[in-house]
Amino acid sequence: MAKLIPSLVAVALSTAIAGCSPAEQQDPKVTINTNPYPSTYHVLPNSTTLLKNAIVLTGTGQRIDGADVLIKDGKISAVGPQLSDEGAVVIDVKGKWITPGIIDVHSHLGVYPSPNAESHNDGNEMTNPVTAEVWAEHSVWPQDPGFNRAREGGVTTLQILPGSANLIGGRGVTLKNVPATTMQAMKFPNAPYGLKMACGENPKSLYGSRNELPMTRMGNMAGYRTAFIQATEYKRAWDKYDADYAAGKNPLVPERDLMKDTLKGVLEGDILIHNHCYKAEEMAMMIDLGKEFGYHAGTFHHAVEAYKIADLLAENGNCAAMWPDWWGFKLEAYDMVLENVAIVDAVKNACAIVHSDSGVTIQRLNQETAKIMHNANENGFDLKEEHVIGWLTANAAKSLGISDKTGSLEKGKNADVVVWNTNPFSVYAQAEQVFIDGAKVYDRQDPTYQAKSDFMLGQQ
């Protein structure tokens, strides 16, 4: 036994030395920059402002007559009667109405700008059914005069989306509607990215005409599923890399793929789905697609048949962004009712939104909403202004993932505020003053606050 001791000691020493040896030499950790084009937005010059004696719709379902709104440090400081603040600029708006700034969740301003010219048609990358790698922000032309026209209609925030030619059309970007020379200077800080998807006729018609997949709705579904299968494997590869690196190993870095980066962001819950989808059965299918791959199906846009599945949408927490009366321009848009938004809204926990998808109707979304309220009330509903304003504000903010920052006149939220000359749902309504983060960005009576695009300077 004594002769075995030296060898046992050697083994023990060897084991001890191995246990004390440093970890495998690691290369620098590789991480994906999820925001390589960051916002450079800065709040415009502003002062403490007290708006007095208005009819206020808070965006939370409340109407307060004879109320004041105090704006301080770019935020809503207080809403209620008989407010005061030493040093505030006091504006008497007696008889006028105040609402949160309007939010349009579906716009193509800047990517399909005015004037409508082929050289500016930058909203649809119609080269592949899946183009998740493209980002609408890389096409935005901030000098689009449409931004100014929208601001004159009370729009303070808007999401710019790619078009609907592809199954997966690319990322959308949320902008603050401030005059700027760069997209980054308009970009809403820390707003989640959106991903534009499209059901139905558009993708299958375009690619079917080329004898490519998809040619049918079952081809559409196969295309989505194939893309998310690839994204799932891509995410698994990066998750393994991160875990191995954390364990002290020196793993090979997965190969970057811009398309799969975006879909990985969806799977991780960082990028929100915005899906062009008209028909009830297709929206139901897209909800199940999300469940198959573990992501939320997000907001359905246009949603002409949303009234048929209002309970399903509410149950799954899906918003529906709809028009008041656009229908019949193609077969999948045929089965419409003018009470669509109201029916969706009537279900508990619903998230009904009115959107534009138009450089024209974005200028009067308040009156688009009024049409819905009128048609619905003519047919047995009892909708009030203090409720339906949420279709343009609070619900829209929820859809974009920014409801903690804007969408209602609650203390601490961004002071995105519109002063209207009368009931905003009147045909005679005009936005008189518009504030973004407490800074006045539009005044109907003061040319100083009537921004003009560089493109329009010198135009007759």
Contents of the next structure:
Amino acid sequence: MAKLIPSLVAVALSTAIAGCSPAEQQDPKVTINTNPYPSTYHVLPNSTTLLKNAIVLTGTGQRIDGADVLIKDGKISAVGPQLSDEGAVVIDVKGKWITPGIIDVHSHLGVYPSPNAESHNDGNEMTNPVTAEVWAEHSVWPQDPGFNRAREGGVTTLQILPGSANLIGGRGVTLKNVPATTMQAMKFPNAPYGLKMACGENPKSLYGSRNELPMTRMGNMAGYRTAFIQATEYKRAWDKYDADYAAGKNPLVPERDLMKDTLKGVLEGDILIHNHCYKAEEMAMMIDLGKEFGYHAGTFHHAVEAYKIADLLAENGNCAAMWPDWWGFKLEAYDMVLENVAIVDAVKNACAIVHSDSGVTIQRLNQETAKIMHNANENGFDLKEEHVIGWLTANAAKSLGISDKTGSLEKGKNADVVVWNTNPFSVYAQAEQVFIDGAKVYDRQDPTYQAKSDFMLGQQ
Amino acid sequence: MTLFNKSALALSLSISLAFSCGAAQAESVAIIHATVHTVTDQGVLKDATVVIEDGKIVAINPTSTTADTIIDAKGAILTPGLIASMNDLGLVEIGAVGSSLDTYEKKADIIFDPSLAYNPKVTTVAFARKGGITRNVVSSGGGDDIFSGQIFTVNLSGNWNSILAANTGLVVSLGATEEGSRASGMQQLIHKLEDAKKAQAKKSKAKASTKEDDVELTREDDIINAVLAGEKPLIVEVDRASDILHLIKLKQNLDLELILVNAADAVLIADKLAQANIPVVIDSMRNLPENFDSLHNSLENAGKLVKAGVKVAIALPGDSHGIYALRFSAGNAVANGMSYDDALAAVTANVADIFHLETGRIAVGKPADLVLWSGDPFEFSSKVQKMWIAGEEQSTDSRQDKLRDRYLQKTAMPEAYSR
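Starting from the form predicted on its own, produce the coordinates for the form predicted together with its partner chain.
Once more the chain from above appears, this time first in line as the rest of the complex follows.
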């Protein structure tokens, strides 16, 4: 990697010289294809649907009792009392609750699928502390039965991330939770890519035990900084190429580097950071790291100590994705408080998210949220259902850069909708019907809408 | 085992003696106007009174109530303390910190007694009390051997004398292996028990014909013989139905007391388990086909087993940091087909029956392990209002609460100055 820097300087020099002869004809412009594995997602068969008489949590902080939700052309057409539409399939959901589809910003479904077998352990490229060149989407096994279980729990969108062995683990991908045979058919159209980074114990212990950098937390920081120094040079080379070309010169094309392509995307703001980072002091350093290199530190995942720096996170516009009660498996997960999410959320401009990182927990993110809401309310908070649903929907969408498309029941948004049999924050709640882009993808009462993975088919 | 029981008994005797010396000791407590889920044939008693004295339940709905302290439950639900099982509570503070980890002993074997490592002061104990858990059946993570040692029972008072009984069951792990055949583990277990049985027969024959002095038995022999005599349950962690069928046969051939733990595929042969009177300790939240031993995991399995007549305990096996959430697993079992009463029994009376604990029900003479809930014990909206372990009222404050409070208060000085 270090070898490339002098060669880039040479490239820059030679292009400068080449630029001196105005008569030279330009070679075809080289551009990097930023979307070589494009989405082939199609909305499943759907019709205009009118859900009547529900308690609706919009995801924007509103609760509307006795409300209807009208779904038309895959979008939310209207939310409110006594709607009607001539051509709509009317479903009476009196007494039931409706929320936006749940979004999990941290999943390994498909890359760490069930069954858990070495042959399918495709989530952690543990061969180098920086593997920004790997893309989780290239590992996703769409037949993971966990996708179906998650859908039964109301999950309509999820980000699949690489694991946390590396300082920079690679790109994540945002998927629609529809059953499909290919990853591309699940890919959320036009969702930005995420980049998985990891603080703390995982990278330092893995590479430290191999006697490689990083062995310490200071080694971690050195590793990120080295990578972003290289990325900065790489971006400079491409920017110069683009500028020279635009000026009519015929510059040499910088040598393509997959790892730096991704980091360049981060520096340009196209790729969002998703940083596995538990501890307050480390999150603060990652925020400064972003400032050092001119990118935004994005969302902190796991963020067990986020409550200690709630103000700092809000000031810098960082989301924090958290669990209610996972703790004690590592020293960096020791300072858990059940009210972490609520404390982070209580600050102005906060972006608190409940995430799973688990094929089991992803099925009950509503229950995970209920734990937090009720614990917090026992301890001085006054949280309501209509507010906390945003931890699973609107805030999660914001973190993934898709809040213009999903995450709330607002006119024009994708009709990603869950009908719950009762208050979704009850232990007895179950998702009864799930819609993605207005298409019914799950119905607890109707086997026609209960997808089964190829893997489970015919198992005795 | 018996030796330990005696010493535990002696301890508790000396404590109650010490208490009775003081004037204010031997306090009696009456909980009145409670909705009492007895988890006995008496069912749910509305507007009921439960009287505690000397650590025991001494009266339910007495004709007149006299007690040193009277607590008006105002209709709140009183249940037996919940009982967790088959986790490593007290054997680990932090999973990834080796020096705080006393489970997963590589050399664990039949005689391994993890109770010697138990620390009642781990932060997980106070945290577990938040979930209304009053007792726990602790098991170690095991090691290379199929035998991972023995279980022990504790209360969650956090007191130095919290171990109630040690070496109360032998744990075996069978089923899928990364290398080699599962047959080897099963065979090892069968041979170990059958050979011991033969040795016993041979010995008793030899005894009858000669008058030779007894050869002293090894510690391992003692344990295996106790298992063969049905004095100590054989607790098998296993998932695949084909493995379980071998174990049913083994139980019947040797007349063992057998407890299954995990048992993902038990649902396929539930009627056979019911017939053979084999209880199952299940994680009711498992519903992914984690491997080829557990293809039939489902949220409905716990309820289905009960319907088939199997005695079911709900547990969160393994790691102990999250066991406070045991009651939510029971709630989810209800949402997926188990009756409410069966689910409550699955975290109280059934656990007590399976592991031979004297608690788990609200009945006269039982230890006063009780929890008063602010609402439905299985709901997120409810919390523990009060709890008692052997009649002693417990705090549910934990280190987590102190951290929360420290960072919720805003002061000019660093947080480190607040307590």
